[in-house]
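A single chain comes next, written as structure tokens; it is the form predicted on its own.
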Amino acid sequence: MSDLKGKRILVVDDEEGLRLLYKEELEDDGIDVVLASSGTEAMEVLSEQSAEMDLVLLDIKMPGMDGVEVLRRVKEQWKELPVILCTAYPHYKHEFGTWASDAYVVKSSDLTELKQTIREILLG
């Protein structure tokens, strides 16, 4: 995934195993990425760097902001960023809230279906 060199994704997940396991494996496709640990530094963070990000990979349930709210809030403020949901719940896809996202992935140890979609996102 080399063409994917030099995108730059937030990655935002409460789970400290999962965000270092997204970081390794997505930096070994040539993605430089960045970390947040909450919903509110997602913000902060997008606050800051918003330019230079290219999509946002966000988890939903997470103490404090959830997902949900960080995604309206990101399509608010800024409306062209891809934002792609990944949850462990599937069933909060048909939640109405969920559906501004440009995608939704279910969490899973294979990270093929996310980098896949990824992938699209970023190169068409």
Given for the second form:
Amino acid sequence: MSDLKGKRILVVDDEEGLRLLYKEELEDDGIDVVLASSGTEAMEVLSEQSAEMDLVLLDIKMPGMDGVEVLRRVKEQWKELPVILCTAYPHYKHEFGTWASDAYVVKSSDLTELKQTIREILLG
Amino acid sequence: MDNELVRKLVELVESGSSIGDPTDGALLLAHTVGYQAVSLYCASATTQAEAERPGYVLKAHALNSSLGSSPDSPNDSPSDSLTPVKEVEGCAELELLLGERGISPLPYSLAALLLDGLPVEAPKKALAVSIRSLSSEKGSGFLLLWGEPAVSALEAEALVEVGAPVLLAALKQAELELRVQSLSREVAEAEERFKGVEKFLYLGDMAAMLVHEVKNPLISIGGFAERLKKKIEPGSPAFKCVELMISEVHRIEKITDSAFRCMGNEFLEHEEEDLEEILTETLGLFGDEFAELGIELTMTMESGPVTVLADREQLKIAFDNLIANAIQSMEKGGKLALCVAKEPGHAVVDITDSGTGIDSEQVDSIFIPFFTTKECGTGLGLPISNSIVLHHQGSIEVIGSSGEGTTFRVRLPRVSGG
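What's the form predicted in complex with its partner chain like, now that we've got the form predicted on its own?
The complete assembly is shown below, putting the previous chain first.
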């Protein structure tokens, strides 16, 4: 998938295993992956690299600043930066705070849907 | 009060033949002018007595009599002396007294029983004057009068008449105490039930935690197993191991998703939906399975639309589980019948299979999460269906089950006019 080569994605998840999994899967497609283990860290990364970032892959349930708060701040400061919420919980999509996201994907060991969603958003 | 009567009562007491202590005569005199009775027996029903046989505990309240209060404090309020000084339980003869009206002679044996252990001698003669509270048809107690010679019935009546307002107030107090005890028991029982509900609510929170704490690592395992699979030669033993790992991860993912769905928290989006369309789509999910298993499928529908307010996808899950359960109960060549009908206010869907039926002892358990009789079952399919239907203000019941099949009836509120 060379059409995604050079794109940069910020992966935000407090689970180390998932961060590594997403990193390896996305790098297979030539995507440059930046990792953050918390909402606070994500905001620090974006404050420096927002211009180079093409997409944020964001977990919801995290200690400290959760994904919904990160989403709110990202859309407030960088309105055009796409955010995919990726969570183990299916029901958050009905909560108002998540509606600003560009996509909502329920986590699964089968990454097909997630990768397809990333592809659709990056290629617009 | 007749002065002659009072005098007679004073003589009785001062004769020492009944109560024994002359100072009590003063108390009795105070009593006889309408202050309080000698002893008041209040009846309270006991739980144990009710369980074994209807009965009462008779509690003797020493109302400013020699039984309980100090002679130096004749003006103690009735409430101070309402602490029972004696309890008598399970005495059928005494219970009979509660049904009596007016005045009854009290046999020596009963008087002895009532006064046993108290600082008075059992009199040779005593009278019981039945007392009825305003709120009860049955007797609430009786006034025990004794003396030697016995107080006449007429004198006892006069005594009661004067003391009645105070007696009733005392009875009311006793009744309130009983009511407080009863309410305390109800509160304690409600607290126990609430603890049960709290536990159930905790299950929802626990399910959410389960999803997060179990599912996330699971996704890592499954995801890396998929990556590993791409690097291993297909058909090799290692490849088969990895495939097994992946399928087991998928199985656990389904279980955690089902458990979470079953324990609530799933938000429902209700729209007006055609029930028959939902069923048709659900049947479509089974593809060629009916033909492959040789299952004869029939569907009977109403002539017009049957409209319910529903979350389409959730209802499809509910019916999917019910149909899958029906299929699993049938051997090759069975019959599955779906029948949709309208009732006033409701739509009814009967799902009937020709399977092995449900054991009558297990029917009550089939909607309990993780209950299953199948080797490969998770025990979550039917509870999830039940949970979804309940969230739609509907119901599921088993209306017939035998060795020749089972019918599940799903009832859902119908949109007016639909």
